[in-house]
Amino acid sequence: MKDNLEGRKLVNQMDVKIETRDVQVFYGDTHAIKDVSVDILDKTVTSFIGPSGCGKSTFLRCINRMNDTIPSARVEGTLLLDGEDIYHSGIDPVQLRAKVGMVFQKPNPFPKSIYDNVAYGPRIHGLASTKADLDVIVENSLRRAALWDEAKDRLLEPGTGLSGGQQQRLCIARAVATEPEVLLMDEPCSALDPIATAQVEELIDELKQNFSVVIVTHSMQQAARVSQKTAFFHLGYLVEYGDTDTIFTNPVDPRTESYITGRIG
């Protein structure tokens, strides 16, 4: 029995990709994130839900130090990726962002060809030594983003010439091209039509086989469809975190129930 318990503990520890403890975020005098502690699992889709302005995107941006780009922002507490403190002075944020990719709300392809959009990260991080290596990375990344068949005959055309849904999948291909371990998505479908949204949701389901995926979404239906874990934020606090099915059908905190049933938000 003791061996089984120790084995289960070991597996659970190995499953945790991101650990955060007592995280606080300030924008000047504004206390935006308060005492957030959560373990985010590997090869799992985790949704952050909550009303507008509740802190879910701010907390997401802590995981790849995007808040560093805001002069007034200050982050306190502990954030570990595979047990390593990502806010340690020896950590290069650029290298961190190669391991923790991000896809934004609005598709934002670079004003370059489809090929160069995907090749950009591998080039700057030195992941390909030859053009042939780069070709393989570009093709594999576009395949992972379910875009290869639509783009293979137009790789030298501008990425901005694609449809909105294709542009978002191009941004996903660009994010996965550096072989990240975590993929952050900040409302990736909010600018897309229902068909493109369904394609991206299907893609998210496939991506979890290789990545820890964390998605901020304003759509509770989307969270229920794509995620295995859900975190509910309210007024800067992490109110509740657990299995998605449980959060939506049997939440512990009355604030979670009020949000899910539409009484707050």
Contents of the next structure:
Amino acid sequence: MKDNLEGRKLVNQMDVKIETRDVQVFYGDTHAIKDVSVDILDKTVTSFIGPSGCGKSTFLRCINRMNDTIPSARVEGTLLLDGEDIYHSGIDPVQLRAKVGMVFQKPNPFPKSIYDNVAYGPRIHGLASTKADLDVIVENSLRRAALWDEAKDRLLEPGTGLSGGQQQRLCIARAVATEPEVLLMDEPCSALDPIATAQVEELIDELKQNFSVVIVTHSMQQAARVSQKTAFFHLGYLVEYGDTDTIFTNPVDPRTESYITGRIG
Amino acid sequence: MTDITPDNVNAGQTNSTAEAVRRSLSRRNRKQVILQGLGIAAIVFALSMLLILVGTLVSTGFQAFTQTHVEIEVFVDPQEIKSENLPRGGFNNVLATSMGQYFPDVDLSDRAASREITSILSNGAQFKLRDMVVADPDLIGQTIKLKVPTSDPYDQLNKGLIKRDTAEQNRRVDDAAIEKFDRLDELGLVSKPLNTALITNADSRFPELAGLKGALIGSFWALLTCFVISFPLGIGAAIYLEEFAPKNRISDFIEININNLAAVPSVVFGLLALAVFIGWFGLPRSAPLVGGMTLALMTLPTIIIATRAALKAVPPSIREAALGVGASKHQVVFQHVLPLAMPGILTGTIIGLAQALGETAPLLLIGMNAFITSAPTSPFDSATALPTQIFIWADSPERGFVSRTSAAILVLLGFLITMNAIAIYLRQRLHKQW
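One more: the block was the form predicted on its own; return the form predicted together with the partner chain.
Next comes the full complex, this chain leading.
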């Protein structure tokens, strides 16, 4: 509890994007997330680390209500985005997901052209009124995802024909095309080779200028490289949350220390 | 120098492991060989059965693809046929006279003898002549060439299906008739062209005139009705059950019942259709519309099950991707899942329709096995379908229907193979696009 208070003190000076209080998630009878309270900052990369099955992905999927698609999942507690309750009955998940983009573990471009992949979100949300507007959005999104130079000559080729790393950057471009405020990334590099990983990490670093980025990762090196804030999850609890430097060099909780030094996980 | 080391112990263990593996290996290999042998035997058995089936069908059916014709010169006698009386007229007498010119020894005033020589021609010859004259009354008074099918016994004789060396009393054609037919043959009037009547004629009591036109059109209307009803309904039901329905007892119950429905004997659907469509709704009997509705009942579960399987097979990552950018449930289904599932859905649908094409029992119950000599012009007309036509022909006593039954089965098999080929083609093609 002590570290949480410390975190909150620090938070007051910067602006909080997502605020959660006592979040519980149940899958049927399984209590997967227990009492998680965390403040995620704007224009910052926050990484969720922890051993497999600790609930970090589950918690990430609460932020854009992807857990709604699992019939047995139940979320309790408060999750606020810009002070608004995400789980309020008046909030449509569709509207929320336009604001909170997501990149998945395995690159999952639509089996459509590169252009259509990126244009899909803006199209369904009606963000572009003309073809020219849409072209601009597609180009900007691909540029933000550092894919423009590679893709500009093959926009009409299928997105599934790209390499794994390019596909993942295409998925990032697709996610940023709807101008979200938060970008959730669920182990975005776990299916990529080291070179593609480096490119995506570089990209994440640039993305934080415009978005609040939350990344779930299994690689502690990656968390240390890309994030400013780190949250350590263990058995459904948020064990420790704070500045990445502090967590990795001077963790408060003995469990965090054991995980970081490789004794659990 | 000391050999008592853990290494040595391990080596001993390894040896005995290798020994044990070697011993069990031969046993395992033998089992594999036996399994493979059984598999190959099963395939060979199945293939040989298929070959026997197709072989017998082809060997009896090929005879029906040709038909013995005679070409005679006919003087359209103005005494017998008058333009003001058309379509009535003494066409049969005209034919008898023209046959008489090839048999000068036959006294045409002897009705029995006259009938015997005209009976070489099909009963349809007079109608063919009539239709020609009605279409062009100027033919009256002219001499025209008329090529008509022979009647069934002479067709059988010409094809060698009636053996000349059989004792006369056991033969359908007596020696005198054979002699007359041979005389026509010597004059070069007999030919054996492709039997187009098999496709262009509707059913007939006379095998040489009987064709599949009515059955083909009947099957077409029935299948079209079946497709129009079962495709949208089936896909709609499958999408709702798979994507939108809450998973609870009611949807479980529905799912079990759909699976049961797929296993219900087709004759039961026929009884249902008889009671509901014809009994209550008063729809016409023997109509392809009712046939198609009945077949739709049977095809519906097949399409629902195939569609659900195809929807389930779409990777969840695509759904997540679409949901992740903020697509609504309906957009996810119609813009992403359904297009990806389409090859599977189409394959299932075509296989369901192929099943419906070959279905006989329910059509018998709603009267699509009636004897109907004209092709239907709309789905409301009485008609037969391919399988019921086969049923009717197989039941007919005339020899000529034996080969025609096989030929009709070959036509049905041809359509089934074509439909399956289309299913495979669609699956491959749509798959490549994505």
